[in-house]
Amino acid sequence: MNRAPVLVVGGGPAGLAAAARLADAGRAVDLVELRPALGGAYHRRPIPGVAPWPIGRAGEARWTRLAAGIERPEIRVRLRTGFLGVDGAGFTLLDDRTTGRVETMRPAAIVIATGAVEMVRPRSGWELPGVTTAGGLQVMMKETGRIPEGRILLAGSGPLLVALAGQMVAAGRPPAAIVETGDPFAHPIAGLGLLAHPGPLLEAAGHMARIFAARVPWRRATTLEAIEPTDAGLAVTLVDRRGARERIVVDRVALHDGIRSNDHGFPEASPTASALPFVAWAGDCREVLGVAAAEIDGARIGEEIAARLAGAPIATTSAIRRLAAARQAQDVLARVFAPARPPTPIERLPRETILCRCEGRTVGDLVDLLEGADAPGGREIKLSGRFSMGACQGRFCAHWVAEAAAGLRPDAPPPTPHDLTGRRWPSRPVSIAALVASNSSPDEPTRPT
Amino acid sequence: MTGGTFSWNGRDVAFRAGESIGAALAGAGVDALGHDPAGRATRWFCGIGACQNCLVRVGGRLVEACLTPAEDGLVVVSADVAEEIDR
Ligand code: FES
């Protein structure tokens, strides 16, 4: 087989499903995953000797199916390998973390399946050690089978907080409290829409039963306003629906205000197959629809790419209808967990609140920048204000900087998060030595067929 | 691979086979991983290689503590520690 392989970036459900379908069609696949194990966030595998985190029967079946699907000779799995970028001629750079070398390849097509990242609204103290994302705490628990020591507070919004709390209770370490900005029980009619999606509903019911049995305080319509380091731990200020404030002290805080596509720094999807390599996006990085939909979407994209590369017509499948159902479920959840009170606009947070963690830029810095000159656009906010310039490429701040800029300059055209971030690569730290050592002009590039 | 110990800023930290540097440090009660160029404390945040808040230095290279597996005898220092500390 001397045809160029299809490169699949990301070893979560979408990437695995896409790789399996491409192999079904006889395509060679290189599947790269940055971590030392496949699975993605939801199916994060534990280290040897640790039992997998219970994820329910449907979840276990999904993982068995996905893992079996890539057990075939056409698929080469490359762990600890990162995707750095692709140039206009289709040369692609891969960072092999095991050898410390950067390699080039010229794939026939690229599937970007890099999942989602969490959103964390800026609030005073969110940048402190001991403060993680809820998903970041969850993957650590899944990987190690352990929950870090101390009193842990979960705060923000959404079903992930409920799931994480339920899992912590099951492990014998209930969280100190769940602080939920929304008021889920206030939307019984919207909640009825979930009856059409019994799987997630049953899972949520199981977690809730455990949370109530363990008497974990679930503070609804309440917002975590600030975190302050003290000798006794992290002092957290909560504001309830009447505006009353309360301070509690914990050791760790896990924040989560929803998720969005992990799409920063990756090449855009190609509109047609004529531009090679053909780039397609699959799963949560294309549209956040959750783990079950990611498998469906990955399979759909895998089939579509195989057909395009073969010049065959793209078969219509049930995938579009099933993705639409997942979208509807997400909409219902968004309504159920809608904030009970409008959140404080970013630009009105205390001036010293960190907006951009990497560069240490604050709300006050942004206000001064936008009140000084003529309305700067997205690029100028980034270049002269050093917002969204840092190592995370704006993954955690560009959204909020754009929102605050729109609030501060209601008359100017609002910048988009992508105005701020651009599509920069390499998308992660790579040693110059490894880059220089890379074979930047392979003698005989493989022609995509 | 089996578990073992690695050196963290000169101190021995035990890890179990397959554990990431970041998870092993959290298990050892280490939350503050060092300082970024702006002088702010760094930490495990996203756990998925997206935030770059957990960068540490291994063999002179900056790597994400949440992604990089611990290895026996590895010398790991905070990102702001330029020179490697001998064990
Ligand atoms: S914790 Fe975010 S990159 Fe490691």
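Only the largest set of C-alpha atoms that superpose within 1.5 Å between the two forms is called the rigid core. Not measured: the values here are computed from a predicted model. Numbering follows the first chain given and starts at 1. What changes on going to the form predicted alone:
Residue displacement note: residue 67 has its CA displaced by under 2 Å between these two forms (rigid core superposed). Relative to the superposed rigid core, the position of the CA of residue 49 differs between these two forms by 2 Å or more.
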Second form
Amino acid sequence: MNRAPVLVVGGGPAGLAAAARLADAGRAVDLVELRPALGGAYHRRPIPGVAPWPIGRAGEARWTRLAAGIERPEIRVRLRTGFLGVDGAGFTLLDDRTTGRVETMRPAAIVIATGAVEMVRPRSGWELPGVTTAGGLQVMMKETGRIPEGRILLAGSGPLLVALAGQMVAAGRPPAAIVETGDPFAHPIAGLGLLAHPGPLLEAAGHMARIFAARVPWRRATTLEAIEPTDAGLAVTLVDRRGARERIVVDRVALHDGIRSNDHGFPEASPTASALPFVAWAGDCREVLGVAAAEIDGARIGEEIAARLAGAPIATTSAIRRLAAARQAQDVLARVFAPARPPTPIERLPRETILCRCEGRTVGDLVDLLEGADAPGGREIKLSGRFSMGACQGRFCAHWVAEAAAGLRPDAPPPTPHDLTGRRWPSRPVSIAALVASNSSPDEPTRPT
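Show the form predicted alone, please, because up to now only the form predicted together with its partner chain has appeared in this conversation.
Below: the lone chain, stripped of partners and molecules.
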């Protein structure tokens, strides 16, 4: 067996499937996961003593298959371990939070399978206590087995809101309302495209049936404009497709405006196997296609890397066809849930609207920073304005800051999110104590042989 293992980063469906296929080919695998348990967002495992959250027969079958696939000696699972980056010589930096040490290793190849990041478009009050992401609420439900007390409003766009509402109804705690910027029922012809994808269609139909049976208010083609704290709770201002405003008071708000690939700070994928090490992305961090497609893509990348390292032909035609079908399904969903009207440009939001939550930087701060002929470019927006400078290093705000900056200076070259986040390592904050405690060196063997 080759001494240098393949490093798989991320313990969700794509990472687990890639590790299993690499082990099938006789490759040693180090599978690192930052969280204390495998599963990713969809298959998030509960805390000890809590029953797993129901995810349907297909989901349970997938998890059983994925979990069984990594139960083999070729795969070493390392939980609470973060991937910090890879340098030009092929050495990776790992933050082992169990031992409190930073370690180096030189893998034969790297699979980046870090999933997706949930997007929440800035609006007034989105940083208030009691406001979370819909995905964050769903993860909390899966981990704790319960739904927070109080009236909960789900707002934003996309099928996740429908799924979350259906799960809350099934658990006996319906949401106070669903606020959807699009109107799925306004696109019946586009919706017919889901007939070619019976799995997602049946799942969505089940959730909708629960929502209608529980008579959950569903405001379609409606935008959540602002959130304000009051003595009675959070006052939410809604604007419908005709411009009419409505005010609802709730205890909690869960926002969701889609998802994007989690590619923060990671190296570009290697075009050839001659690069040291060969780097490939798998699953939603490469292309957001959903949990089933992530498993398919992870297996595809695992087979591809194993073949490249062995100098064998690559044959993943079947997986490519299945991914194309998943891509078509996502295209249909995008049309069905398309916003009824364009969102307010970020640069036109009230000046006090927070853009960078870590540093408390506002729309007004960005407007003032970009005034004048010598306005800073993308990288200088971070260094001079402290946008994307906080603990998350732009994971959640860089896209919105770049979009607003482009709107404020349409005649200048538009900044990109990577101008603010960069592509360097370490890709996330690491404690000085962990660096000091590290006693590994590049010459040490990375694992027993």
